[in-house]
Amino acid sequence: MKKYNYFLITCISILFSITTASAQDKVAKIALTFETVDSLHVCKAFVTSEGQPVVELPVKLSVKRLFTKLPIGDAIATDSTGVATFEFPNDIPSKDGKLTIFASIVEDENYMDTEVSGEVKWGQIVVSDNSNVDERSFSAGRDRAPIYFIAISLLIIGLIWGTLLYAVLQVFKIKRLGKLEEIKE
């Protein structure tokens, strides 16, 4: 018994020290202010900790899509002020203009993950043709199906019911002809 108390210490003492070892004690926080410059637009991450600026450390920029966030160029570190400066594209598209933009520190040895977002105008405002709504395709929905598509396609079905009921009446078929042959004889 005192073989297995041993090897359970030894584990339990190995996890704790896994887990302590890769604890993040310091917290950072952004700051981030949107400005344009010349028809560029800059986007600036200021990132502090205990009222001091944190220097050289990676900050992530990103921004808001559908179903995750698509990550703008790489990851900058910041200078000695504590500042990140990201020159943001002017070709991200959107349907109003508004861009929601994350400044994020992710997977730093010293300080905890941290995001903070700010929303600004800086979308490409995108405008979507729907004058052949109406029209039948082949991405349409039912309704607006290929005539050709509908009939083929209730071709076939039949062409499987059919055949279906066709088996279904030769065995009756085969039946009544079995019970025949009995009354002869």
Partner chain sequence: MEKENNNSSRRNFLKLGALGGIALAGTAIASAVTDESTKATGKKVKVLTADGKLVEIDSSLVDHHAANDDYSKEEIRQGIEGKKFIRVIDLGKCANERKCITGCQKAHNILAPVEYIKVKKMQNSPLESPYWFPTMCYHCDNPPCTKVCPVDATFKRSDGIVAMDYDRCIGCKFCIAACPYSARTFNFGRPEQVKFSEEHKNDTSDPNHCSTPYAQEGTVAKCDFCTDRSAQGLLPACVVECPNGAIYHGDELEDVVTNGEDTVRLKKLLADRAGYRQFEELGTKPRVYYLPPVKRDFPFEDATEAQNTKE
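Numbering follows the first chain given and starts at 1. If you superpose the two forms and keep the largest set of C-alpha atoms that fall within 1.5 Å, you have the rigid core. A quick note: this is a predicted structure, and the numbers were derived from the prediction, not measured. First, how it differs from the form predicted together with its partner chain.
For residue 153, a C-alpha deviation of 2 angstroms or more is recorded between the two forms after rigid-core alignment.
I've shown you the form predicted alone. Could you give me the structure of the form predicted together with its partner chain?
FYI, this one's just the chain on its own, none of its partners or other molecules.
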């Protein structure tokens, strides 16, 4: 009998954990809105579940970046009307000003993980400056050497090879003179 007790207790525990786990099956929907109030960027996440606003639910805000999402501040819980209000900083860099902002519910005991995103032009425009590769320098490519350097190098090379060419021409001059002398004799 004792054996069966243990078996029963295990079965009931498993069933219990399954039910509590599936209690997470509550689906929450987030509606993300963006407002600008007195030059302050404000994000509002309105969380509903089965038509009813959800209160005291932590919502995380993040912004999409190249490799990952950058979290903005800490998680803020929804207030009595089911809205979590975030202040969004205005110094997040973006190539064209557009930012993709995510509001997400993560690892909450009662609700499934959800995420919703929206695009808004709140980014601080940052233009990538290619001057470090475009400018002429010693580190740059072959076609971007400093002009003074190219000029001086070509000058030196030109002078030296010019002199060598002159010497070779003089040898041919000797040959010509020799031929003349031969004809004379």
